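Form predicted on its own, single chain, as structure tokens, below.
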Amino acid sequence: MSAILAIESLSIAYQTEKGLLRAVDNVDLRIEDREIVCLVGESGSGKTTVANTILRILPPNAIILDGRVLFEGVDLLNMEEEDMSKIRGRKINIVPQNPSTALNPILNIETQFCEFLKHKKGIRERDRCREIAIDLLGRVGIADPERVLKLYPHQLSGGMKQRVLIAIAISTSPRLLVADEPTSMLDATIQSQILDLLLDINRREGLSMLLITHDLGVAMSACNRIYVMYAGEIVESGSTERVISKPLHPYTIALIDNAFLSFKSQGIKRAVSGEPPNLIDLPSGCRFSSRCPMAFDKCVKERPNLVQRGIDSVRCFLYHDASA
């Protein structure tokens, strides 16, 4: 397989009134052709910043400190905006976290679909647009697409809105789909249906996917490989099977415990104990050390490097002296 996306040494900061907030720090991530990769971590860990960097939709106070984002071998960060706009929404599309805010409340679904197709595919004929929209809405599991096209967002359930957004996202036959917490605003039953839909699209359309989630349970059911992110850093990566069955980093272990506790207690989650570090005033040692039950003196004083163990990686002193 060849990589469709390769993020190399990416570092992103935000300029704030209190100082420079390092949201993403030296992140490497790779997605192969037709692969589903999960980026997992708590809220505030930097996952959405990675997604927004890929799409080049960072806010004005964001600063790209270092790194490259290679899509089909071309660095998106060096592109002129005119060229980037030909990739964004065409070759790379996003499924947003909150379907209710992503759709325009004053336009019906047909108008929104046709506006997107007009701008991204140059399709101006209303009948042709309707034909494409009806076909795509049917392909994402909407039973009566002709009726739905006439409806407004407030007339649709959360799951239906997300299906509409997924249909719009695949309408340009993208190579890469970035799904940013696409199930977090939905109830458990609908979450499962949307995940199944995304898996089916991956198989049927042959596109690659970056699935961003805070829930390792979601990652376990959907992804080929997992990157675990904490306080702006990748702390572990590997195949989904290995990460779930034999996690290495203490933070990954805590996330897995949380996922299985949630399953056993009908959705009641507990937070990983303690608080994440201040990204404006980062500690000199391991960023997880204050919350880690396995931490020792070195963890507080020194920052661990990302250690390769075969095709996997882990950022933890417990593995610095172990052979790969």
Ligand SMILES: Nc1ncnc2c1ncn2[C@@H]1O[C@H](COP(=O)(O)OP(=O)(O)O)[C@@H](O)[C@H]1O
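Superpose the two forms; the largest set of C-alphas matching within 1.5 Å is the rigid core. Given the structure is predicted, the values throughout are model-derived calculations rather than measurements. Residue numbers count along the first chain shown, from 1. What changes on going to the form predicted in complex with the named molecule:
For Gly19, the Cα coordinates differ by under 2 angstroms between the two forms after the core has been superposed.
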Second form
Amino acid sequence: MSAILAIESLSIAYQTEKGLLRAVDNVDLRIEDREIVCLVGESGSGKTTVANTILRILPPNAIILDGRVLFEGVDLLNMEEEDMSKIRGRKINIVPQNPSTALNPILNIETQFCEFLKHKKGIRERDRCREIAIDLLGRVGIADPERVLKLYPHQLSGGMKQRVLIAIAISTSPRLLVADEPTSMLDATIQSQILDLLLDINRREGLSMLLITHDLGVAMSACNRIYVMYAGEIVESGSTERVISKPLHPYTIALIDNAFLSFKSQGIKRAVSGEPPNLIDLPSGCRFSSRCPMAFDKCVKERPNLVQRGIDSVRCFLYHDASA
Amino acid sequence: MTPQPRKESIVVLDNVYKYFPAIETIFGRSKAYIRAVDGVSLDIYEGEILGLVGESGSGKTTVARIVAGLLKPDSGRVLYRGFDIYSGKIPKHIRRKIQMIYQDPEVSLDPRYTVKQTIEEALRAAGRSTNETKDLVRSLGLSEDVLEKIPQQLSGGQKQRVAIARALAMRPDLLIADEPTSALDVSTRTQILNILLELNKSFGITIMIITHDLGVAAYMSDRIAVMYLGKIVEVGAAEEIIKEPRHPYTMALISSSPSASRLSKVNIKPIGEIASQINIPKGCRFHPRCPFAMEICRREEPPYFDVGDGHVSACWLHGGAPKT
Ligand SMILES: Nc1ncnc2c1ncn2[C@@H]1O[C@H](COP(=O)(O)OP(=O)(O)O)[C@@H](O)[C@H]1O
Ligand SMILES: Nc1ncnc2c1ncn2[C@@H]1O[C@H](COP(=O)(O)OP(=O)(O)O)[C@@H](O)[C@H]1O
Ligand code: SF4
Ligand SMILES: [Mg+2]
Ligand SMILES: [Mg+2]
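Show the same protein again, this time as the form predicted in complex with the named molecule rather than the form predicted on its own.
Complete assembly follows, chain above in first position.
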């Protein structure tokens, strides 16, 4: 298999009043052809920063400290903006977190669709555009595309808006979809419908997907492989099945234990104490050490490396000896 | 629908309705109403944790506000220990006994007040000594250095602890927690849920926890009530509701939640989207989305059927003799 996307030792910081905030640190991540890869982590762990780096839409105070983002073998970070704009919105598309703010409230769906197709595919004829839009809306499970094209965003539910945005996103036959929390604003029953749709599109359209989520349940039901992020670093990666059933990193273990709750009668779960570290003033040791039930001397003094074994990786001293 | 009380009820909701006028237009108020709470009867038993679940807009927060004495229903009665709280002005000593915490803890915290000032004020209002401030703050796992901080300087988890401390200052015997962990990450979520479990276990505080997350409801609740479009469609013992739900909407909700479906055997997907609260479907309000809908479901609203041991479900599939 060949990688569609390969992120190599990516480090991003934000300039803030209080100092340099290390949002993403030394991140490696690969997405193979037709694969759905999940980036899982709590809020503030750096997921959106990774997504925005891939699309090169980082805010002005962001600094790329290091790393490469290879898309089909070409480094996006070294590219002129003019070339990048031919990839963004064409070969790499985004499914946004908030479908309500992603659509223009004063234009109907048909106009927005046609604007996009004109801009990205040079399709100017209204009839041709309508034809394409109707086909695509059908492919994302909208039963009456003709009617929906005439509607304005406020006349659509959140789930319908997300379907429209997915239809627009696949209109250019992209190689990669970046979906940053695509279902977190939606209700449970709608969330599972949209996830099913994304899986279906991955299969039918043969594209790869980076699915970003804070919800391990979502990751479990959608992804081939998972990367777990904590305080700007990848702390573990592997096949979804392996990560969920045999997590290695103490943080992943705690995350899974806390994400999948049981019944009250089963008793109290042990909570992870404390909170993630301050990214402006990071500890010198392992970033999870102050919360880790397994931590020993070395953990607070030194930073563990990412230990790689096949498709599995883990950043924790408990596994350093085993690999040496 | 109220099952034979096995325990004493602390709160009884008796056929409660609350409608809101829909959109106000330039031509004045429209005649349409949002049927936020559309005939709810429910008992909260002394000492239990009751989970109220449902998707957004189903009316959970409106029920919470009605129970908390903050919103007068259009009709129906709300009894607190037998006393009709909306029969006149709610006496202070009763108002204090029912406390509410919110998804956004800032709702109940004054942004200008330090934690110390917030807690001291609450203690004073309850006629207690401000000497208890430190103990109260410490009992919620907060360190003393938060005392001089204002809400903006606290993390989400810390703010929720302060909001709980403030509620506890009143020595409530009923705590209504409206999505208390929805804004928190999983690792912090368990910390807050465990605090609530502890309050219930050690101090016998009755809790109604409102959540859209069935995993949270399972972990916390003795009983679960499921709401759909302003009505409770199923109530019963928590494990029964999750493991063997009887109402198709509950089945759909569980199937859509990756964390709850691991605890259950059901798997059905609901069709389409949540209907509008203004035009609630005739007959069973779930019928347009229900894979089992029959002729009668489109015509007549199902009554509550007793499906065993205080477990009731409003669905025509149960046939037989309706419970009156
Ligand atoms: N424009 C910005 N300026 C300063 N800090 C930022 C900016 N954007 C994000 N951050 C910070 O960077 C860290 C990572 O943020 P983000 O990538 O959004 O994480 P996630 O998507 O996992 O929640 C957080 O601490 C966040 O507060
Ligand atoms: N004060 C209000 N005025 C008008 N509509 C309201 C008001 N409060 C709630 N609603 C509407 O009532 C319905 C139920 O809302 P809510 O009780 O907040 O549901 P939930 O908490 O289950 O999401 C929603 O359609 C909501 O928009
Ligand atoms: S009453 Fe009918 S439509 Fe409603 S949930 Fe039961 S089977 Fe489905
Ligand atoms: Mg994000
Ligand atoms: Mg609510």
